[in-house]
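Only one chain comes next, encoded as structure tokens, the form predicted alone.
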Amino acid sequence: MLLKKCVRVLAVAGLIVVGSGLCVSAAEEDMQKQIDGIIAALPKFAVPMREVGDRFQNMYFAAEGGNWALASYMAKYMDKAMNPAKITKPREHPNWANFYKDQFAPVNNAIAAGDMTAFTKEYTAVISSCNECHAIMGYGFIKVVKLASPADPGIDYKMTSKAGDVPQ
């Protein structure tokens, strides 16, 4: 009688051992679902690539302005709109982080120091660049170019400041 509850008690256990494997199991599934439904809701690269475009417009216009701070804001934001490639495209984003802290600095360096006639020089060659990049990796019907305007004409982009007066 004591060995048929021992086994009773043993074969109980065990299914509860097993079923919470399940569970755990199941739950670990159901996070990754989430997860996965997550990654896919973010922007792959095209919709980041958007808003770094218009803000690369935006701060020639702050530039040429003399609103230092808007041009060094746009440009920090420029950058900090690809992030979510870091999880979507991980092997394309590189791409984009190297551009950035190498091909781009000129163009930070410029703003930094108020110099409109570097910065020209400097934004001429990224627009290069750009069109390089895109061609080469098979985007090359997407050319680059300086609009006449600003991307968004709801700023002042005349208001003089200093890239220093950006908050960190």
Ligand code: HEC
Contents of the next structure:
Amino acid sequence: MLLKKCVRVLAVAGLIVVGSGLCVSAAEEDMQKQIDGIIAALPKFAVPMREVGDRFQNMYFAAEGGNWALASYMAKYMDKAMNPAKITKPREHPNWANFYKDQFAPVNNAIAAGDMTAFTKEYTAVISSCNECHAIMGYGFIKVVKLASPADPGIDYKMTSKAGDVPQ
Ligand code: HEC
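Structure of the form predicted in complex with heme C, please, following the form predicted alone?
Every component of the complex follows; first up is the chain already shown.
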């Protein structure tokens, strides 16, 4: 297909240059197919969003238990979980990046300060922003609600720590 297009372009230009550097070689085309295959196998939004959902829920219980490093860790990897979407959804990922940088910042600030009152206020408020993005992107039927217990019960949420304890 690519080769055909290439020949057509050259014909239109009135140039028939055999082996021209403008033509994509079969090997390059093959490589592109493999890259496309890898990209197609990478997660888009749905798979990492499940991780976002779980880490978001866990972070609350970490903060409540005074394990601020765990809360900070959850917030950090909640963001990183979305990295595959930089490649698979390059137009949509900036919406997530802006959300994390702007709307989510007050939650991160409260974690850094180890301030439970501020954390509770900002955490509750940001749930609306999560759901606003779902609505904007056509997923208004996915409504995040706070759980009564962590998504992952196999961690000690009550261990005392500071946000700064998370390795860089
Ligand atoms: C940039 C927009 C955006 C933001 C911000 C966002 N989401 Fe999502 N979320 C989506 C989209 C889009 C889907 C649907 C995924 C798909 O079909 O590709 C989704 C799906 C989900 C799901 C369902 C995943 C599943 O398949 O089981 C959960 C849970 C979720 N989001 C949690 C959250 C939480 C918690 C926040 C806030 C901390 C949040 N989301 C913020 C766009 C967003």
